[in-house]
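Next comes just one chain, in structure tokens: the form predicted alone.
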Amino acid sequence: MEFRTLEHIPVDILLETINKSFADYIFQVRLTPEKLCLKIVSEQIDLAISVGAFADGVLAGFILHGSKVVDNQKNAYNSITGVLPEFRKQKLTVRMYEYIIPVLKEQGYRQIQLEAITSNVPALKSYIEVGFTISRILECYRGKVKQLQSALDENIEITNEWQADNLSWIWDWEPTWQNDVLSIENVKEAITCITYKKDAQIIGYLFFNNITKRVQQFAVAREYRNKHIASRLFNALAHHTGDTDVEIINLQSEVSGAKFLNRIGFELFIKQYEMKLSLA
């Protein structure tokens, strides 16, 4: 088995290997060329710090890493890891990290983070063996949003003109890598923003990715909660999406709003651990 970075691997080979690796996964994962390219742009995936395991020239396993500067430190993000079924039980994930961690350290990276499904025991064992530790528990939901009202609230605006970094004052917790401000701004053309305004100020909002069909952020200012503003935001989303299945991934477990999400049509489908590895 040979290990090397992926900057010279064609995207179509990556796509084929990803889909074969996840053909028997816990839930359906099948990327299209459009979704893979969107993922690469949004999560700032850098193939020069990503790694592959090659068997006789065939890509047998991979780790795609994103790259961002956070608080003046270079951080990497394991966006997706996969191994073809016929090459499993060879500790390829551990071996790929043994190859790429020195590369990341040499380039000044201080941390790697990732999400792993809580029931995916083999993956968790591999990440723990590498040295990752759990930082928080996340919840992922999917469903068809219930249209609670036939008309939109007069304070609702559906727009493609917004600035995500101006809304962080509303947060109770920091979004994960896939849903942070930069990941959203990177694919702004795919995002619809639904806002709720009071006296011309946004006090609640929702970001929806029209390609992945995911709500990437939603929040209501603390002093305006329990006033049905979130219901009105999701009612507007129901008008926008129609009968489409929608996902909301990586909500921090303690503040996910599970009862509210269940009431408007969402069901929990997986829990994940956010895990981090210090390279300092």
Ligand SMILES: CC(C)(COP(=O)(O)OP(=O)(O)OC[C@H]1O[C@@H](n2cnc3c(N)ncnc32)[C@H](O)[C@@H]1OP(=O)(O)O)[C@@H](O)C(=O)NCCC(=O)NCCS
Contents of the next structure:
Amino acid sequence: MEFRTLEHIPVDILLETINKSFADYIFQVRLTPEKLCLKIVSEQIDLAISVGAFADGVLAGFILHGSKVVDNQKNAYNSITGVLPEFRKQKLTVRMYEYIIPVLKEQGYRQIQLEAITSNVPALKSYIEVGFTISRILECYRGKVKQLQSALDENIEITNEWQADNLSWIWDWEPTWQNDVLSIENVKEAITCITYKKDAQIIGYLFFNNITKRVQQFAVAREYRNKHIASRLFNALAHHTGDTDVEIINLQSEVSGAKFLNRIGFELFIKQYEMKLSLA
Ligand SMILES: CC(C)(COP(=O)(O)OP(=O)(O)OC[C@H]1O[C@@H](n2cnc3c(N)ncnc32)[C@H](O)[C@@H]1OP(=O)(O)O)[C@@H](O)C(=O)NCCC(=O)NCCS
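Now show me the form predicted together with the named molecule, since the one above was the form predicted alone.
What follows is the entire complex, opening with the chain shown before.
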């Protein structure tokens, strides 16, 4: 088995290996060229810090890493890991990390983070063996948004012209890598923003990705909660999405608003662990 970084990998080989590795996954994952490109751009995946395991030149396993600078610190994100079924049980994930961690350290990375489904035993065993520890429990919801009112509220605006950098005052918790401001801004043309304004100020909002069909952020300012503003935001989303299935992934578990989400049509479908490994 040979290990090397992936900057020279043809995208079609990568796509094929991803889809074959995820063919027996907990739920259906099938990336198209468009979705893989969107993921690479959004999550800032850098193939030069991503790693492949090659058996006689065939890509048998991979870890794709994204890269961001947070608080003057270079952080990496394991965006997707897979090993072809016929190459499993050889600890390839651990061995890929043994290869890539010195490369990341050499380039000044201070941390790697990732998410893994809580029931994915081989993945969790591999990450724990590498040294990752759990930082948060996350919840993922799916459903068709119920249209609770027929009319749009007059304070609601649905727009593709938005700025995310002045909304963090509304948050209770930091979004995960895939849902953070940079990941959303990187694919701005795919995102619709729904806002609720009071006296020209945004006090509630929702970001929806029209390609992945995922709500990437939603929040209502603390002093305006329990006034049905989130219901109005999601009612507007129902107008926008129609009958489409929508996902909201990686909500911090103790503040996810499960009751509210159930009421408007969403069901919890998986829980994930967010995990981190310090390289300092
Ligand atoms: C997760 C994945 C990458 C791990 O592949 P791998 O590196 O070949 O891992 P291994 O098969 O060597 O398994 C690692 C450990 O899990 C154990 N394991 C494997 N399958 C298992 C199962 N079904 N039940 C319990 N333990 C299992 C192995 O015995 C090994 O344990 P050990 O360290 O005690 O020996 C691979 O299973 C995969 O591609 N799965 C589909 C995609 C996926 O889940 N990606 C990760 C998303 S976070």
